[in-house]
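The chain that follows stands alone, in the form predicted on its own, written as structure tokens.
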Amino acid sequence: MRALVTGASGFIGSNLVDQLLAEGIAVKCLVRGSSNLAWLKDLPVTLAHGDFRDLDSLARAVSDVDCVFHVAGATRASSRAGYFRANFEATRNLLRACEKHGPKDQKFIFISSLAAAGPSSGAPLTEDQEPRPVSAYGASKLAAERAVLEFSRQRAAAIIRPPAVYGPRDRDTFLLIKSINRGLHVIPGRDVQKVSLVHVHDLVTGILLAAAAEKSRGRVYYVCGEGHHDWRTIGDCIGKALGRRFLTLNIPWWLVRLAATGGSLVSRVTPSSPTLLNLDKLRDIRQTQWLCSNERAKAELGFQPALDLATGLADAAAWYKKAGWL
């Protein structure tokens, strides 16, 4: 088997590449000239240099692979148009390349996001519920999902919707762990937000199960860990993993909004380096529940998360220490 991974130089993509290689699968990585290849250095992979706007480069990348894992995308952008360029238009172009130049039995696995479905209310979301994204990021991912589902009428394709992902190499979770390591856990607002989470190793397991299952064609799967968590509990798990005591500080929403407004302004001035917190991200942060159910993935793919929250966060913290990040 030969696989193409987009976003292979990033957090999720590089972990996926590692597991594919461990299973003896030949891996081609679609990378840009500006990609940081630190996680791919010295690995036995083929680098396919290209761009999602360059259809010829996409044609070359997909022409000789059995499965395309489309992980690349933008979680931060300076505008709504930026999210749609990186998430919807890039996916549409890649699908067109697969349709025209990929082998007929090629499979396409799209890594979407819980944000495409929107927040939950009460019970965890299931895949049969109507998506209602609240942010431009979520809307762009949903548009890409619909393109993939249309493609799946002719070719094999499946969609993975993870919630927040954490684990080795994740820089966003690292900011939280670093703060707690320094003695401070900051929680926005006073609402007790409930979230589903998934460790990157469990997510990779779910992705590969979907790639191998014939019944996954045209299906959407939430791949998440067990349980529903609030940020105080998450902070406690991190503190125990680090052996640190810390102060928990609730930041009022008006101050969070002020910071998000500043982030949006900075992103407009420096669109190539958008900030993590902006007004679009705030729409997601303000929701009280981001919960999803992994029952379909269990029933149809045989998915079973291996890491509970405490074990997963301890694994992440240990990796950050070993890598010299802490």
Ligand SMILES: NC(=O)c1ccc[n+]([C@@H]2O[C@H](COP(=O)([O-])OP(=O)(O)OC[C@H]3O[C@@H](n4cnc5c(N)ncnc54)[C@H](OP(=O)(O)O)[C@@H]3O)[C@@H](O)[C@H]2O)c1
Given for the second form:
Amino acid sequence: MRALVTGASGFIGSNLVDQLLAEGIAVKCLVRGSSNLAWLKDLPVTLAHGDFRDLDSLARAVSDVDCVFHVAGATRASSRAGYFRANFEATRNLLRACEKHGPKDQKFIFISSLAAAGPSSGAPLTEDQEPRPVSAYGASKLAAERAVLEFSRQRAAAIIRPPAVYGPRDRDTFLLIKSINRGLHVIPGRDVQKVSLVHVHDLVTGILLAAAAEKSRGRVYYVCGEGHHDWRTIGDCIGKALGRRFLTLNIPWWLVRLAATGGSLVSRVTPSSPTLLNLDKLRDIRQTQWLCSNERAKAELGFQPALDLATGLADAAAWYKKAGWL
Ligand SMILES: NC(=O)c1ccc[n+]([C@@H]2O[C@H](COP(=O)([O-])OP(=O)(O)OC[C@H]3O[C@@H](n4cnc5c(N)ncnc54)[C@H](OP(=O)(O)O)[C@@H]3O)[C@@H](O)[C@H]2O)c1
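Same protein, the form predicted in complex with the named molecule this time rather than the form predicted on its own?
Full complex below, order starting with the chain above.
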């Protein structure tokens, strides 16, 4: 089997590449001229240089692979148009390339996001519920999902919706782990926010199960770890993993909004390096519940998360220490 991975230079994509190689699958990675290849440089992969706006480069990339793992996407952008370019238009162009130039029996796996469905209220979300994204990021991922579902009428394609992902190489959760390592755990607001999470190794397992399963065609799957977590519990697990005592500080929403406004302004001035926190991200962060159910992934794919929260965060903390990030 030969696979194409887009977004291979990033956190999730590079972890997926490692696992594909471990399973003896030949891997081609779609990268840009500007991509940081740190996670790929010593690996036996083929690099396909391209861009989602360059249809010829996409045609070459997809023409000889059995499965396309479309992981590339922007989790931060300076404008709504920026999210739609990186998440929707890129996916649409890649699908067009697969339709025209890919083998007929090629499989397409799209890494979407829980943000495409929007927040939960009460019970964890299931895949049958009507999506209600609250951010431009979520709306752009949902638009991409709709293009993938349309494509799945002709070809085999499936959608994975992860909640927040953590684990080796993640730069976002690292900020939280670094802060707790320094003795401070900052929680926005006073409400108890409940979230689903997934360790990147469990997510990769779910992605590969969806790629292998016949019945995943045209299906959406939440691939998440067990349990519902709040930021205090998450902080406690990190503190325990690091062997650190820390202070927990709840900061008021007006201050978070101020920081997000600053982030949006800075991102507008430097659109090529958008900030992690901005007003669009705030719409997602402000919600009190981001819970999803992995029951369909278990029933149809045989998915079973291997890492509970404490073990997963301990694994991540150990990786950051070993890599010299802490
Ligand atoms: N991390 C999470 O918690 C999470 C949760 C749910 C869903 N997701 C989804 O998972 C996917 C990967 O996320 P990640 O956390 O691994 O992000 P990441 O580390 O920032 O990696 C993003 C990858 O996408 C590529 N990319 C971004 N914008 C691009 C563009 N306009 N054209 C071509 N390539 C582009 C990047 O390539 P360059 O190196 O060239 O920039 C990079 O390889 C995204 O689609 C995201 O929506 C992530």
